[in-house]
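The chain that follows stands alone, in the form predicted alone, written as structure tokens.
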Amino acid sequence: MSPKSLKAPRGTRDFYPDEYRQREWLFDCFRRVAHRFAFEEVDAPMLEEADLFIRKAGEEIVDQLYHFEIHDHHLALRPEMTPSIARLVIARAGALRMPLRWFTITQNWRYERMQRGRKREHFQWNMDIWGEPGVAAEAELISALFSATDEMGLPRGTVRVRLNSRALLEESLRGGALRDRPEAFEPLCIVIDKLEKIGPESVLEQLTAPKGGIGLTEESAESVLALLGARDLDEAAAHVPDDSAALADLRRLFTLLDAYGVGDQVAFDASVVRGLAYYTGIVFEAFDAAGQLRSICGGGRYDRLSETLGGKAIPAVGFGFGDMVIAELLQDQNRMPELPRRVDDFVFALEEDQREEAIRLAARLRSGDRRVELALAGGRLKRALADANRIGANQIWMLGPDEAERRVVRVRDLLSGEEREEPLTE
């Protein structure tokens, strides 16, 4: 076996016990918030038919799939959870009571360029609402997002949300630059989602490239960039009709966010479009306020996804909140807890003659839902006390020849140092 075989594949992670405890703490934060908002947890296979994820050419996610063919099936490790959720909803759409409030915590895979806060496998908390067409659903989800950062102990203002509406952008472009070419809207969104990464000049070049699938004139492309520069709703209003439904939705959403008490943490940003083709309305992303990290969370409305997958049209909105960037932020803010191993009792038999009694004692303690480590070998009491302290046990239960003869066990409280004897029959 080569040394390479003993390493985890690039872009993946091993979780040793201390790291696993931190991961579970984070997942517990996600679950507590989801339950507080009355969401139910669901799951689906990590393997799906690859066609579920291969929707639109040009999406980065399509090129990042871990996929393979076996027994005439083209399968892929899920890169995200939303299509799987859509599949679950479609399968029982007639029997499900809407609106649905579902959440998941899943492991996802994308073969992408690694950087801080991004590897090729990650865990993601998804919250999705199906069956509600109004922006009350978006407001509920954004409020849950901030509840999660509160739950983690991050001060308000550490995380901020930027939001936009693809419908607003669509109203503007299909009334102008894309009047005769509505099919170019989704590829256009994929390009302008790269604005921060590649800059306005490169975006302009891709929007106007004759063979790029969008083919705007330079004037039209510049008008798109002008709209993307809008930083408040009044600026955005200059680019859309007076009766814009998308603009009205945005104004209503901000009113609702104020009622939740989070409106001051959310800003309109017309450059936020999200890189997935299925989004249809409000889209949003959460970032650290200092701007040191990549997106913490992203989501939006995807009312037509179920229809594109062969089901009936069902309005839907959701977000995905990864575990890696938030972990970086928690470390930067000194908010990631150090979580010691939790053991209630350490049971130690000094000699083999007391082993069977020690086993029965440990079993009785465990039946009371206590966390009990049983020393698997005898030896010196000093070593047993050191081991009990090392694992953070609250008590050590000690059985030697004298205790066994008197049918008692000696118990030491490792915090106070106090000792007592307990009958072995209890």
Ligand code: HAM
Given for the second form:
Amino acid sequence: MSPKSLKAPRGTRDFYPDEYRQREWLFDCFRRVAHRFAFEEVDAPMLEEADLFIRKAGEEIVDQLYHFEIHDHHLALRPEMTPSIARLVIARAGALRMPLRWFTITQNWRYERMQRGRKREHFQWNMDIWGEPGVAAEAELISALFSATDEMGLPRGTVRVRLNSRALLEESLRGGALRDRPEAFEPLCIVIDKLEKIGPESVLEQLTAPKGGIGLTEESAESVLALLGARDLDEAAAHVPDDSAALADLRRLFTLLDAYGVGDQVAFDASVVRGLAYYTGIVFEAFDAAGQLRSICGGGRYDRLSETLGGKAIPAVGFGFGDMVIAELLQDQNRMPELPRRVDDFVFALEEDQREEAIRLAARLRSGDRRVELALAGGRLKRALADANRIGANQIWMLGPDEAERRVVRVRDLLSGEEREEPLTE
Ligand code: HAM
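Got the form predicted alone; any chance of the form predicted together with the named molecule too?
Let us now look at the entire complex, which starts with that chain.
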């Protein structure tokens, strides 16, 4: 093996025990909250037919796909969980009781340009509700998101959600620019999503480029940008019809979020459109309030994905909450817990003659659900004590010829240093 092949591929992650414990702690927070909201956990293969992920709207995520041909199949590592969830739902749509609430915690792959909180491998907690068209579903999901940050010990105000509705944008263009070409809406959203990155002039250029697939007039493109600048719902109202359903949904959603006690953590932001093609309605993103990091969580309503993939129409909404940006925030805020290795007992036989007795003792302790390390070699007691302390054991159980003879074991509490003898029972 060359030294090069000993290196992990760039952007992938190794988890040594300390890091693995932190990862499990985070996943446990996700799981506890998901269960409190009565979501059921599901899973699917990390490998899917590449077609499941390939869309033509110009999304970054499609360009970032890890994919390959094998035995006449074009396969890809999943960059996100939503298409797989859709595949699972579509396959059993007739039998599943709606609305259904599913969650997943999965590893995802994207060939990203790396930066703080972004790698090519990441884990995501997804929470999705299928079969509910109303914003009650969005409200439930956003409140679950804050329950998760509460669960992690982050004070309220550390994480904020910015929220918008793509339907607002669609309404503002309906009857106008996109009447004859509704298919231009998805690429239009993908371009708008780049506003912060590429600036308004490049966005205008891409929206109006005759060959760009969107082809808005200068005037329509300007009005799109004006809507994105709306600072609150009242300003947004000026851009949509008086009977705007999207605006009514947004107002209702804010009322519901207040009832959950999270309304003050969520703000309307007309510039949030999200970079994935399938969203159709409410979209939202969670950020650290200080604005130092990339998005912690992103989600929205995707009512047409099922049909796009060949299933029947089923409304759906959900979010993906990454493990990396939140870890950065927890570190910054000194909220990432130190999680030492936990071992209850260290069992040590001084000589090979006491090993079988030590094995039986360790088995008895383990059957009581204790975490037990059995020293695999005898030797000096001093060394065993040092080992027991190093692994953070609470007690050491010591068996030498004298103890075996008297049918006892010497137990030392490693915190207090107190020692006692216990009988060696069968
Ligand atoms: P997304 O915005 O692409 O949405 O990703 C959701 C979250 O995953 C991001 O906010 C971020 O925390 C994390 N994330 C994404 N890419 C990376 C990366 N390369 N490195 C580290 N973290 C990353 C989705 O994936 C949608 N499928 C979410 C969804 C579920 N929408 C509806 N249901």
